[in-house]
Amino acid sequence: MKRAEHGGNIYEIVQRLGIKEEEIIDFSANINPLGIPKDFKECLLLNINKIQKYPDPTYKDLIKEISEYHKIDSSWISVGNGATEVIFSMVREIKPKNSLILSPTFLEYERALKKVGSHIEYYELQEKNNFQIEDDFFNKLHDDIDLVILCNPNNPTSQLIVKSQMKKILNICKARNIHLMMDEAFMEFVENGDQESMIPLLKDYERMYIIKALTKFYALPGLRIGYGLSSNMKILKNIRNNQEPWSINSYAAMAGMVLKDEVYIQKSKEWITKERKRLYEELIKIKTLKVYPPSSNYILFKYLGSNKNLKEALLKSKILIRSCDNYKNLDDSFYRIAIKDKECNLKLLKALKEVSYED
């Protein structure tokens, strides 16, 4: 199978470039510019050592972290070595015969299910309504379809799914015994996202699953820290049966801690607020880009503009931006581009309009 292409991939534009890390504004990898979280920073210098020992098999402490700040019940809570692996060890204890996706979305769903052998069906999101879900898509939650996988905010459209909406979905899913996995890896990043945030309603549908990560919204991707959350007993004692053993380091382990500093949590979502504001109104006055409204801390446009690629014009004033054309539904005229600090979304705004002149 063949594996997908993400965005992050800084070290293939360096090396064809010939330049340092450092050079390069990474806009393709949708990562919280605040960096680090300070305490968390001091604690993996402080637990050095740790590195010396094998962590804990059963991550404890940090499910305990986990189960403290959503407020669930930690048998509930599945750890993996990021999100991605939570996805395929969720889909392979699911099994489901057919199953249903949007399009475009986050690839590796579609790996995921194509390894099971799963039947996929795709709802095809359309641009003529800003990539977000109609009512047909009710039509597609029929008898056959065993498992339906969401994200929301969706990759890399940055289309919320409103609460209404998913709370029709799943008394849908719920009457037809449909599972339903909710993606909200970036729903820290939404205004108002524990409000939408399906968690609350997971003690009431246990054919119910939601994937989380600490990589996004804490700035850890190196780390590789996700969990998934569910009442299904069943479903969560498989995985953990079958999962390898310690696919979680000891410094991965001790990131729970993250999900208390208040100060970091609040600080990040004042950010977003107003970046994500500022960029989108700057971006929507360029005349060769066609921009959609984001709910995350990323943004979709379509390049109108005759220079045919947009991520290699921007390159020559060392910025890296996510092509979309590896999306299904989506083609060679489409871009995502991570809101980043104010003086680097300036900087990206001036290379475009510079590249926007050249049209």
Ligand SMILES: Cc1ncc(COP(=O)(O)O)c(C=O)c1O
The other form holds:
Amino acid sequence: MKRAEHGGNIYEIVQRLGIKEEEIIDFSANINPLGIPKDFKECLLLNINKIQKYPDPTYKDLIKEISEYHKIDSSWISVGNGATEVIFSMVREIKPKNSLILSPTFLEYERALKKVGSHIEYYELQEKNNFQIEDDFFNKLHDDIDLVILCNPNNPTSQLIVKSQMKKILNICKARNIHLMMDEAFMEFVENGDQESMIPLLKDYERMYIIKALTKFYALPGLRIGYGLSSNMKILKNIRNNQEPWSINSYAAMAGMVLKDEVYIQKSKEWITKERKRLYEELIKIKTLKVYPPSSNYILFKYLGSNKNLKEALLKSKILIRSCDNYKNLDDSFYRIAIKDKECNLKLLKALKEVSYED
Ligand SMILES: Cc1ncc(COP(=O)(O)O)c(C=O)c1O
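What would you give as the form predicted together with the named molecule, now that the form predicted alone is on the page?
Every component of the complex follows; first up is the chain already shown.
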């Protein structure tokens, strides 16, 4: 199976341009610009000797920290080498014959589903509705569907399925015995994300699964740590039994401490609230862009100018953005940008205005 292309592949670009990685401002990966939480960074540096030993294969401490943070039973938690591993292992154990996903959405769901031979149906999000799901989505949840995967907020559209809508979906899934997987990898960036999360409803339905990542909000993509939550003991037991031993390294096993870092969490929330508003309001002033209102830490827009390849045009200013041409239901006029710190965002705006002006 072919690999999917994602944002964050800065390596190919620096090689092609013959420049250093530090010279590029990377808007293609949606990572918190505050960087690794300071206390965790110190902990990593102090614990270099940990890699002389195997990690605890049951990841007791990590699971305890996750369980305390979400106030759920530890037996409901399955940890993995990034959220990606959790997605693949859950899909492998659910083994859906027929599945439903959004279009466009995070590319790895389709790959995980194809790997188990699932027939995939797509709900095509409409540009005219700012890529939000509409009531016709409920009709797609028919009896033949075994699993629906929803990315909330959705990547790359940055649209949130609000809790009232989610509850409606949950009720239909319950009535039709459909497994419901929700990827909340970006929920921490959403305004009042705690209230939008479906985690408190996990206890109500055994066929419900929530994917979480430490990657995005805590800026740890290279560490590879994510987890899945569910009250479905059978699926979780099978995942554990089939998981390769030590797929989470000793450093990643210590990452649970970031969940208690209130200062970092608060600072990150303040940054995202402020910068999301500021960047969005500036972007919509640029006439060659059609910008979709974001709910997460990234923004999708359509480029209306005649300069066909905006990504290449911005690379001249050493700015890397994510082309959305490999998403179903989008084309090469769509781009996704991460929201970064004020200084970087201003550089992006300046470069975008310049390209736009030339158009
Ligand atoms: C919605 C979503 N879920 C999961 C992941 C994967 O996260 P991880 O790096 O923890 O595997 C990504 C990465 O881009 C994502 O966009």
